[in-house]
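For reference, the chain that follows is the form predicted alone, supplied as structure tokens.
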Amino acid sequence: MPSHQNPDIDIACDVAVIGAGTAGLAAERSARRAGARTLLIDDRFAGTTCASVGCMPSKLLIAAAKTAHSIGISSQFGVHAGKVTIDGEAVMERVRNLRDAFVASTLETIDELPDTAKLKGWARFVSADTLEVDGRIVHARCVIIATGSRPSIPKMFDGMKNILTNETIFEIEKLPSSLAVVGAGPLGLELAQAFSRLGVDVTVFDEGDTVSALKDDDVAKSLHTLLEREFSIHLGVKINASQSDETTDIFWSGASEGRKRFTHVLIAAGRPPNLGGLSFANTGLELDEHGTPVFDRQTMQCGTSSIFIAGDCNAELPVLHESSAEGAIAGNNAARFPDVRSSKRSTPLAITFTDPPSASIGIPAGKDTIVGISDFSDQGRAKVEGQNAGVFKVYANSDGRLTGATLAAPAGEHFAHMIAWAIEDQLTAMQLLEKPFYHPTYEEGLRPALKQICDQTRLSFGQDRDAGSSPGV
């Protein structure tokens, strides 16, 4: 509907997208390539999500992180580099001035589009294709919800000083001395360990009885074992908190109980989707038990209606790609509404980038799935790395088809890929077996765990390709 022809409309388009990050602005672009007038509806304009404050600077300290490591046991290969001294100031300033640089190549895809196709604001519904933006009157024929996600702060922590969010935390201009961190999470654990690396005094607390959100209790203790070789984790505990000063005491009690005194306390326990304020009450849509719109996962559309939703404010899959698949997928039926169209969904893949990483792909165990596991502390290539430590369970139905793998072993983030992309051929142990392996690699780890699941269903191989893969060689 022009808005000349209704003076209560201030903005008419085809598709508007509430939120510009990842989500969003793959949700925009392909309602655009489809067609489509779009509006991209944004309070800041800031970058995304993994440019800002997640992926990209968690990484970067990471690898500063790591470098610090490596030197610190470079003995054990001969090589004695003296004692490690560490920069504070220059490793946060190197992540934020290559933090910025990736959102400055974001913020470039933003200030392409024309004007007339963005809108800085706060967006709240009218009515299913109505919005309101900062007193601005938005009339769509589809929304799409893209709002992202926020830290979720225990009230326990309000008014004390020194706590820290992903979002806070890579502000900081020097390192802390000591670090509480709240949730056994990937992020928590990812900036756990980091931190650790680079001198900090690092516990890490948590309710739940398992770390990196891996479903698989094996491959779960055998990272948590390894993790705990650098810094404390307390698992199946409650905390509570007092300030005093500029240093904060955590008591817990559960599985372990203490009291720990530390100068900074990173709030790493999720973060719930962004959708305070839309006003959902005057859209017609069906929520879920937490407040999130009922949605089809396959399409992205929220019931029959013309909205949609993709990325973390869905609440379901909270990775990148993930999000710009369901961008895409959100903004071409959106266009094209009401002709929506079911759009085929990639293997679940989530990856957490410590040392080493875990990860999980596919569907989890399940009462018949056949297992074969790779045990990596006597693993050839793992051994002259020094990185000889892990376990690898792969999973397959009973034709030896593979649906899924737990892991926490070196390379881990490289055999996800591997078994994510066997998944997506439908490959069977065998035939992925009898793929080419180099010797000495990584890869040849994966041997044992295929072997198993084709001794299992009775798979055998076209030829005999044993040579140089035994775990010690």
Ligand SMILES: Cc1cc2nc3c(=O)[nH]c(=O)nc-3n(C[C@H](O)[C@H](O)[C@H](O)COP(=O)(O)OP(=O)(O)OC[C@H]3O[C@@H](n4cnc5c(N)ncnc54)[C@H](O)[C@@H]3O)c2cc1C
Contents of the next structure:
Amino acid sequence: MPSHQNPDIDIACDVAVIGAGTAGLAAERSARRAGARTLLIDDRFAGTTCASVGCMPSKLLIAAAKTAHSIGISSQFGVHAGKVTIDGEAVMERVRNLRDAFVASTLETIDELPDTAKLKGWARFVSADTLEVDGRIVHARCVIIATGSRPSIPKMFDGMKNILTNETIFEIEKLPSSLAVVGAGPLGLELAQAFSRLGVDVTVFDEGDTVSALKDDDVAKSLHTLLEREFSIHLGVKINASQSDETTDIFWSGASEGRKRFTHVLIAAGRPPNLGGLSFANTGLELDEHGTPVFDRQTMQCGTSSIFIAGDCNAELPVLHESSAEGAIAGNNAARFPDVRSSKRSTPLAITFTDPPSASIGIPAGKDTIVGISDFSDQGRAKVEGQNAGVFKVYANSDGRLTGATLAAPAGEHFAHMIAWAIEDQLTAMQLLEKPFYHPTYEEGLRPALKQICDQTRLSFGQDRDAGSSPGV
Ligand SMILES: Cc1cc2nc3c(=O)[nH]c(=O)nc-3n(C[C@H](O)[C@H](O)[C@H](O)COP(=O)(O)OP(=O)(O)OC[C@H]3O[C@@H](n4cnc5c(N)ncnc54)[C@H](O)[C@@H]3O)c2cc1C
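Starting from the form predicted alone shown above, please give the structure in the form predicted together with this ligand.
Zooming out: every chain and molecule, the one shown earlier first.
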């Protein structure tokens, strides 16, 4: 540390990482492994968003809901379980207990760092290589921004009671009687279906015209129809809200009109990047129209600066595995700066854990895309399981090479991986069809779509391995 600096205030490091979430932890680890002296900064050190208020508690709630739903529909199999009783307090207690265990394991990773490698406080830039953190000054050769995102609450709900976000909903002691969900994206729909299956009267509102951020109209329509069998979804509507006592009246108009009273409201209307207060004006970084630093997705470098950005805060692919990958790329490049190297990014993959799950994989269909479709209403295994609904679209280019898929179908999370991996391996529809398909499985449901792509690309497929759409029993 230079002699003019005060050791009580100034800290010097090679790589400072702002944010101890999934991206920040991966960035710190990767920079340290590449030989850098790191400093991990976080305002709370309270666990990653994924473990504390994101992926894990939402899946824990979905697991409870799935169990209730299975019992509720068991009579179709001749299994009569009687009336399902939901103990809402026990449901939420299990969610929190297991959630706390996931949080504890992320905190262990932070505990393992020496005290000199972590700093609690809110960081902001003083210059491109200097941060101020609650009165301490951090001098860093490189800085990685990994500050995540936060829920955005429309102004109309200011000061109202029982307005929840993903940051508060897992803390409720009892299940709400009724719940308005504002936002039909992945987060809103996962929680809407879960609460509905646990006996809550749920209604979803969205001003857009798709569900789960799906870009294919047919798949979106199919998912919308299936979910609407369980709870109401109003798309293409603008809402207004007013509070009376403990309840909230929601008025909506647009594609439909109405008014309904709710005990609770869940805001799931997007999570913008957590970049406010970082004082970018002091860095010289170029910002886009939303105020996000312009960066290279292969290096995670912001322009030619010594600043890198990873995770939800760059608003590109706000999912966990991408946050982790971006953190690792940013950390490695920050450690070796200015010798920055490009990394190959993986096939885009986004899954929503509704029932049926939906997913978007690879590149959306364009004008010249060849499309194959599988309909699950008559699929053998899906019928066996009472899950025969949903649709699967697979995309390929003119030589049959797979480029993407959109789906809302049973076992969708597994299909999504299968297609993503096939795209990574640059497989054609024909090559994927030539893989073994065990019988009777959901995977067989993919064959009609692949066969249609082969037909359209005039790549014939042997009759002995006919991939017709029948259940194939
Ligand atoms: C309800 C929900 C469900 C989800 N489900 C899934 C799922 O099933 N699968 C999936 O892949 N993804 C899911 N996600 C997304 C996933 O959780 C995120 O992509 C991931 O957690 C982002 O990690 P991150 O490191 O970018 O941000 P975070 O984990 O939020 O970390 C950012 C950290 O930076 C700190 N910070 C911010 N600003 C400053 C500052 N100026 N100074 C100091 N510290 C600061 C914050 O306090 C925080 O600790 C879900 C998200 C939500 C909300």
